[in-house]
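Quick heads-up: it's one chain on its own, the form predicted on its own, in structure tokens.
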Amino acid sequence: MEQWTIKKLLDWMVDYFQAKAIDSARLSAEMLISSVLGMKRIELYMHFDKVVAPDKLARLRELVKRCIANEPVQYLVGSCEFYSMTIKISPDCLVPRPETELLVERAIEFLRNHAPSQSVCDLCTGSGCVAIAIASGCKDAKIIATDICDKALAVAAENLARHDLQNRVELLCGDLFQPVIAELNGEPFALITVNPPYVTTSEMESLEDNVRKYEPALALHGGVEGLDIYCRIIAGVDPHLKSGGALIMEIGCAQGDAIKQMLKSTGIFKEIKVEKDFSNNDRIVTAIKK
């Protein structure tokens, strides 16, 4: 009976993922095969020789027809890699993105340079990926994170006990401001942060299969123009944040100039910058309030 081992299987599983154009091939084999044989990513390297047992190998032959249906990797395997740190994550929330930890290095540097032990308000937090990443870089913040789908926060909360933040950040479920109302007393926030849905109606018709047949469209879709969530958050904003606080939110590609036209309407906010990711895309918008 022939014998697979981890080497084997490795050097197998990324010609095959490769042959059929998945993304990532090699990160994705070696992000199945960890999983099934509870392993970390370089201890596959470390037993390249270790036979793979009968009833790992079947569990990886039915993850692997998934992977190549398109479901994603992160889902399969149930958790991903954002900022060096783990997160759980399920169809009920977004893959975090690596452009989203620009949002999270912005909200860190305002928060160590103006306001290291205030309060952070994380709207549409999903798996609650960034209100984490903020409270493990600022020791001091004290975090809210809200999100209008329970089942979402059922991951966050998950999260927030993996990483043992569940003093310093809370969870409140609903529609983006509302479930603060009652909790702040009043009390502005000095940052708030959000990754919201902005992916355009003609552009969620065109999104990877991937994305489009696996990922919550609650999570995605922002529109017609992909602004819908932007108008309702800058609209309601102001007795929300402090004087000198920040808003920091991740855009789309090309929403930039509409969305700081959308702020400086407001004539709330003293600074209004619009940054853009590594691919030379719109990305992330600071606006610092008078």
Contents of the next structure:
Amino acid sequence: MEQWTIKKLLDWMVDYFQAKAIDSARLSAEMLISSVLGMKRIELYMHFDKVVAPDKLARLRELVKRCIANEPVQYLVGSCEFYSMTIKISPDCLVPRPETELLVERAIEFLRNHAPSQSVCDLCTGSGCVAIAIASGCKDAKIIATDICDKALAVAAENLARHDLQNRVELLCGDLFQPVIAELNGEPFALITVNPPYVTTSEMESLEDNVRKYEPALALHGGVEGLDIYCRIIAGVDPHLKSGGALIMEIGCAQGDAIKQMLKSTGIFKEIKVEKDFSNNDRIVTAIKK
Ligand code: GLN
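Compare with the form predicted on its own: the form predicted in complex with glutamine:
Time for the whole complex; same chain goes first.
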């Protein structure tokens, strides 16, 4: 009988994924094989001639089918890399995007350079990826992370345990600042971060299949213009942010001007900056309170 070694399997899957126009064919194949075999990706290359057992082949066949039906490979393996950390994810939370690492970078820079206080609130935390990356980058940061979806928070709780951050990140379920109010004793945050849902109603229709069919609409859809959640955050932020504190938000590529205007009209910010991502799209807004 024909034997499937790791090398043969990897070559076959890469070719097949390329033929089916799957993004990052080699990475996807490596992620699936290493997950099923319980090996690191690098180890696949060190054990090229290892023969793959029939039960593992059957499991992989199943995953390959789902992958070519556009199910995100990160959901299939249940984790992804974000800010050089392994983050558990499920279909209850968004797959963290590389652009969101820029939000984390700005947050860490702010805490390191400007804030004597290291109290942080991360809204719409989902898998907790932003809160966890900030906590690991700033050892004194104390973070409250909120989300309206308790299933997403269950994933975030697993991530906190995995990274041993339960003592520095507190998870609260509820709508934006609502669960924070009772916790705070009137002490506002030095930094508020958020990657809210910001996809417009019409964009929701034209998202790639892997996003539209599999990622949670609750984490993506931000109303007709994609601005609904920003409106509510900006309207409610004042009592929660210290003087000199920062609100740092991820935004959609066409939302820079509108959000800058919304922030300006509150009259509470002394500095508002819109920054582009590596694709030259508006992506991160930093607003510093007077
Ligand atoms: N960047 C994501 C996408 O384009 C959307 C993330 C979000 O709405 N926060 O799919």
